[in-house]
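Next comes just one chain, in structure tokens: the form predicted on its own.
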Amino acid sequence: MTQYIGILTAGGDSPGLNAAIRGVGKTGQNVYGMQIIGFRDGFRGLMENRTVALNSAALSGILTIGGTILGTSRDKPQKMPIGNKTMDMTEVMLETYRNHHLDVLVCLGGGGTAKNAYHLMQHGLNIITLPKTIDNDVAMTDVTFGFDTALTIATEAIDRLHSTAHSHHRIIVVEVMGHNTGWLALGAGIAGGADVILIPEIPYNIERVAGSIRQRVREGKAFSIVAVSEGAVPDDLRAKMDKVLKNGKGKKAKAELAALEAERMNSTQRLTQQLEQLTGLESRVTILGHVQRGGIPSAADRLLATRLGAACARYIHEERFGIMVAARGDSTEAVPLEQVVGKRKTVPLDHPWIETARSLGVSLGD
């Protein structure tokens, strides 16, 4: 019997979202002869009936394209914003899979994407879902697909930036992508040749860096790379976050601990000038931003995203749902949703990229 796909893309755009689309369709269609549709703009599209025929045709030319061509969202299924309430549209969503009479709900997204899709397989729909991030947080896989596009231009960019901060003697620091979790920084910083890597996990000490900073003027070295997460927090503030977290309750410590992350926000540029007064080098922040989810998947992320599609193909035809379909060196593997929803993947602090950092001689702050 012909088994009927819904797909969606859900969370931050990614590069190889298009790619994992066409992995899923492509196989789907001419290996095992189903019927696909897609969902625009994520669960939103999936609660108001909002679909495309994911034929030959929209399939065709799609493999190069950054971004999604279903378009994404952020919304919940329990927590949808309609006008101005917030309203639980699970059942909607529920009426809308059977109303297409779907065997599967295929949904490509990271953490959030996970949880939501969660909900709706313990609400009776089957799910199966597809890790995509540039901050390569997702856990039980080894890698997810937009985090080496992410990872190359953000080396190139500290590529670049190494020529101004030499010419002109300055220290530049150069804020990545990753709110949590440092493998962007960590990756592009060493790959990049950055002095000083600030990453999440590591909360770093600010006379420390400076410290590591005025070595190098010391060693005739007149120009510091600082590559930092936007996540990255100093000690002080995270003892100040972790105390609130221990101690605190109600109303009072959750605003506390709001005003706080507030402050984490701006650490960069606090960080950026300090460095200037604690150095006596000029020093000049580049935030790298969005710039780092766009353009052309790379051919190592369209490899990566086409492969898990097309063994979501397989793994559908197999009817094993519930399921996310991880990378596992060059093959895949059907990992319970269960054992990824709420996790989150950090960087060890036995990694060997930090050992790799660290003997080369890269400050990592602590």
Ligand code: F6P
Given for the second form:
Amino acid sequence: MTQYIGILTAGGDSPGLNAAIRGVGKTGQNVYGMQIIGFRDGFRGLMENRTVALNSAALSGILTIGGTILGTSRDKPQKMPIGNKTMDMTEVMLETYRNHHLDVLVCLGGGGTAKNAYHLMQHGLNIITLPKTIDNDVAMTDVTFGFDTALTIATEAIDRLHSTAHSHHRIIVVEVMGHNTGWLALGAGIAGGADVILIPEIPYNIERVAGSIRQRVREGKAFSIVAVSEGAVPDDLRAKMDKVLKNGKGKKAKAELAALEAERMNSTQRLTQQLEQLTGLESRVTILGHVQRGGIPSAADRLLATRLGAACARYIHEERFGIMVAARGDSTEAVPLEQVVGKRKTVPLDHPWIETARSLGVSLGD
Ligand code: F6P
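Please could you give me the other form, the form predicted together with 6-O-phosphono-beta-D-fructofuranose, since above is the form predicted on its own?
Following is the full complex, with the preceding chain placed first.
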């Protein structure tokens, strides 16, 4: 019996998405004779029944293209902005699924997508997810596709910032994405030879960061590269946040937390100014932003996304639903979605990358 597969990509785009779509589609068609359709723009396209036929021609020539040929959005089934309202559109999506006689909906995305997909699963749909995000923060998989490409881009940026920092005897603070985890900043910081690496998992002390830079100056190194994760937080701000989280209640606590969060979001600029004041070195900030998500996927991401996609088609054939296709060494594993949803993979404080950075004399701000 022919199996009918729907695919969508949701959340922030990521290099390797097209390789994964191609991996599912080609294996599904070539090996199992499956029929594949894509939904445009994440869960919104499922709601609006906007489809793309993913036949053999459509799957050809997409391996190296960045972004997603399907388009994406951060829309959630149960909280869909419609006009100026937010509505639960779950039922409409279930109807689209039924009307296409789908056997499974494959959702390519990060933690948020897994949660939304799980919601649809609880409403009776057969679901499989694939772990995509440049942040590498999806639980229960060794790695996510998109991470390697972003790591390479951020590392190259840090490489390039070295020569200008060195020439001007400056501090250059480079902000790296990663949401609330430090994988990208830590990985790129080590690979690019940053002198200070600040990640959300280790609240930083500004005096200690400045101290490590002054020490470098005493050693004759009149420039420094500081790789800071967008989610990094100074220790005093972290303490204030923890206090509100612990003791605060109701609307007041919510407002206080929002104000503290806004302060955290601007902390890279403030960090740069503080370092200039505390060290006497001229300082500049570079925010890498979405350039880290753009362009062609690295070879490692193409390989990872392709093999996860191919494995996904095999799991569909075996009717193993309600799972995420996780990367496990050179192989894959079908992890029940319950074990993925609501979790975030942060950098463990005893992770070898942290040990490595410390052993090289890199300041982690603590
Ligand atoms: O999750 C991927 C990511 O690029 C994060 O690193 C970043 O915090 C976020 O998405 C940015 O989201 P948006 O593109 O919606 O601004």
